[in-house]
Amino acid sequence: MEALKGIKVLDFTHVQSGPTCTQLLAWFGADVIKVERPGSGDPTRAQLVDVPEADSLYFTMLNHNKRSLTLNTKNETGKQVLERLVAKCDVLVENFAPGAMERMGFGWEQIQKINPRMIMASVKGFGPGPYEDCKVYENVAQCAGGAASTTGFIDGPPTVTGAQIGDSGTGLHLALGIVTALFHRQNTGKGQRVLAAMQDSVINLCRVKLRDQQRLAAGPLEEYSQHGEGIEFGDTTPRAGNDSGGGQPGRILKCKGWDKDPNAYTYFITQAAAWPNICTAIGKTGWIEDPEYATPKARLTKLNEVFGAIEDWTMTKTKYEVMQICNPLDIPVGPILSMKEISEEKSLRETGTIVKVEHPERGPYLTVGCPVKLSASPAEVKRSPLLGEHNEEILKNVLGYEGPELQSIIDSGAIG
C-alpha cells in the first residue's frame, strides 16, 4: 500500500527546491496537484529544452507522479477554486519569494481561517534574520551554507558542488518536516507551518566542518592533507582537497586509463585497522611493523609518501580492479563513477534508483528513482504531467464540480 494514500498535497512551489519535496510525498503516494499559470506553467517547463515541443528535463525529472491543475490567481474564480482547494487539501507547500502568498490572499493566518488541518510548507532562501529577504539559488546556498568555503583545493577558490544540496537537499529537509507535521496532525487534530530554509539546510550537511571549525581551538587538524605538509593552519576551517571528512586519511587516486579517461580514478582511505591489508596488496610489507608507519600518528606527516606509493599500485588497475582485489580485504575504496557509467549500471536499474519512463511528447528518458525503498510501500515512477493536463479530473473528483458550475469556471478564463 502506497503510505501517503489519501493525503492531498497542493503544490505551489517551481524549479528544483519544492518540486524535490513534492515529488518524493508523490513517490510515497500522495495526491499532488501541481498549481502552474496557465500558459506557461512551471517556468523549468520551457528551460534547457534539448527536445522541441516538449517539456524539458530539468521538468520531467522533478515532477514525477503529479497532477497538472492551470489556475489564474488573480481571477475571481480562479481564488474560490483555490479557497476550495485548500479546504480539501492536507498540505500546501510553497516556494515563492517572501510575501508572496500573502499578497495573494492566502497567508498563513486566512489558510487557518479557512482549514485548520492544514500543513503550510515553504522553501525559503534564509530563514530569518538580516537576509530573509534575499533571493537564493543553488549556488548562493552552498556559498552563505559553508559548504563552498571548505570545497576544494587550499591553494585554489572557494568551489562549488555538483551535488545540488541547496536545492534538492532542502527539499529533502522540508518532506521530512511535512511527514512529521502530518504526524503531529494525527495526534492533535492540529496543522502548522513547516519552513527549511536553504542556507539552514546546507550548513546541516555540512556539519563536519562546523566540527572542524571548533576543533581548531585545540590545535591543526592533524587528519588534513595540510598538516603533513607543514602549513599552518588559519582561525577558519580550510578548504580539505579530497582528504577525508571522518578522521581516516583518504585521497582520489590514479587508476590505469587516467590519462585517456578523466573519471578513471578510485577513492581511498588508509583505515587504521586496515593497514595490514593495505601494505600486503601493495607490496609494502615492510610498513606493516615499522614504527615510521605502523600506527595513525606515525603517517601523518608522510601520508603524500603513503598516497604515493598506494598510487603506483592503482596505476596498474583499473578503478573496477581496485575495488575487487580491496573490498575482500576490508581496505574502504570507491570508483569514481561517471554520470555515463552511472545511467549505465544495470544494478540501479534493478533497485530503481535510475528509471526510464515514457513521456507522450519526448519518448523514453532516464530519471532517477525513489531514493528511500520502503519494504511494503514500493514507489513507481510515473511521469511528469503535461500543463493543465488534469484540469477538468481535479475540478471534478477532488473539488467536487460539475454541469454548469464546471462549464462557469472553464468559461471564466480561471484555468486558461
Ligand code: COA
Second form
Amino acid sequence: MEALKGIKVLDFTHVQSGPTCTQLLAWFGADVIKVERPGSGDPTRAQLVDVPEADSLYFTMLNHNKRSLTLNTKNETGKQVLERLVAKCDVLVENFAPGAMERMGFGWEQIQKINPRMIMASVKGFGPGPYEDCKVYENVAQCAGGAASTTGFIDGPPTVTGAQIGDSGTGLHLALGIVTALFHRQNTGKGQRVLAAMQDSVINLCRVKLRDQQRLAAGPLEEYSQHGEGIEFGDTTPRAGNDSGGGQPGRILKCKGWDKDPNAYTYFITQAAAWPNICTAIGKTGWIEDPEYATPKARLTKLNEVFGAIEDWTMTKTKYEVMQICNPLDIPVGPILSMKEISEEKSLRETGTIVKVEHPERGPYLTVGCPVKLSASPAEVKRSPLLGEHNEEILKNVLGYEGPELQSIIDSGAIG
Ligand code: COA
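Mind sharing the form predicted in complex with this ligand? What's above is the form predicted on its own.
Below is the entire complex, every chain and molecule, led by the chain shown above.
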C-alpha cells in the first residue's frame, strides 16, 4: 500500500527545490495537487524546451505523480478556492520568494486560523538573519553553504558541483521535515511550520569540511594531498581536488582510453586494509613490507608516487576492468560513469532508479525514479500533469464544488 495514502498536499512549489520535495511525497503515495498560475504555470514548463509545444524535461522530471490545478490566487474567487484547499489539505508546501505567501494573504497566521492541523512547509534561500529576504538559486546556495569554497583544485577558483545539492538537496531535507511533522500531528492533533533553508541544507551536506576547519587548529590536514606536496595550509578548509573526504587517501586516475574518452577514469581508494592487495595487483609487492610504504602514515608524504604507480596500472585497464579486478580484492574503486552510460545501464532500469515514461505531448522520455525503495510501498512513476489537467476533478471531487457555484468559479476566470 502507498505509505502516505490519504495525505493531501497543496503543492505551491515551482522550479526545482520545492518540486523535488513534493515529487517525493507523491511517490510515497500522497495526493499532490500542484497549484499553478493560469496560462503559464510553473516557469520550468517553458524552460530549456527541447520539443516545441511540449512541457520541458526540466518540468516533467520534477513533477511526476502530481495533479495540476490552475488558479489565480490574486483574484478574489481564486483566494476563496485556495482557502477551501487549505481547509481540505494536510500539508502546504511552497518555495516562493520571502514574503510572497503573506502578500497573497496566506501567511502562517492565516493558515493556522483556516486549518490548525495544517503543516506549512517552506524552502527559503536563507534562514532568519541578514540574508533572509534574498531570492536564491542553486549555485548561490552552493556558494553560501560552503560547498564551492571547498570544491575544485587548490590552484583553481571555487567550483560548483553538478549534483543539485542546493535545490534537490533542500527538497529532500524538507520532505523529511514534513513527514516528521505528520508524525507529530498524529500525537498532538496540531500542524506546524517547517522550514528548510538552502544554505542550511548545503552546510549540513558539507559537514566534513566544517570538521576539517576545526581540525586545522591542531595542525595540517595530513590526509590532504597538499600536505604531502609540502604546500602550507591557510586558516580555512582548502579545496581538496579529488582527495577523499575520509581518512583514506583516494584519487581519480586515468584508465585505458582516457585520451579519447573524457570519462575513462576510475576513483581509487588506498584503503589501509587493502594495501597488500593493492601492491600485489599493481605488481609492487616490495611495498607491502617496506617501512617507507607499509603504513598509511609513511605513505602520506608519497601519495603522488603511490597514485602514480597505481595509475600506470589502471591506464592498462578499462574502468570496468579495474572494477572487476579490484572488487574481489576489497579495494574500493568506482568507474566515472557518464550520463550516457547511466541512461543506458540495464541494472538501473531494473531497479526503477531510471525509468522510461510516456508523455502525451513529448512521447517517451527517461527520468529518475524514486531513489528510496520501500518494500511494502513501491513507487510507480506516473507522467507529470499537463497545465490545469485536473481542474475539474479537483474542484468537484476534492473541494466539493458543483452546479452554479462551480460555474461561477469558471466564469470568474480564477482558473484561467
Ligand atoms: N496566482 C497568482 N500569483 C501567483 C501564483 C498564482 N497561482 N503563483 C505565484 N504567484 C505570484 C506570487 O504570489 C509572487 O507574487 P508577489 O511577488 O507579487 O508577491 C510572484 O508570483 C512570484 O513569486 P516568486 O517566488 O517571487 O518568483 P520569482 O520568479 O521572482 O523568484 C525564486 C523565484 C526561486 C528566486 C524565489 O521564488 C525564491 O527565492 N524562492 C525560495 C528559494 C528557492 O526555492 N530557490 C530555488 C528555486 S529552485
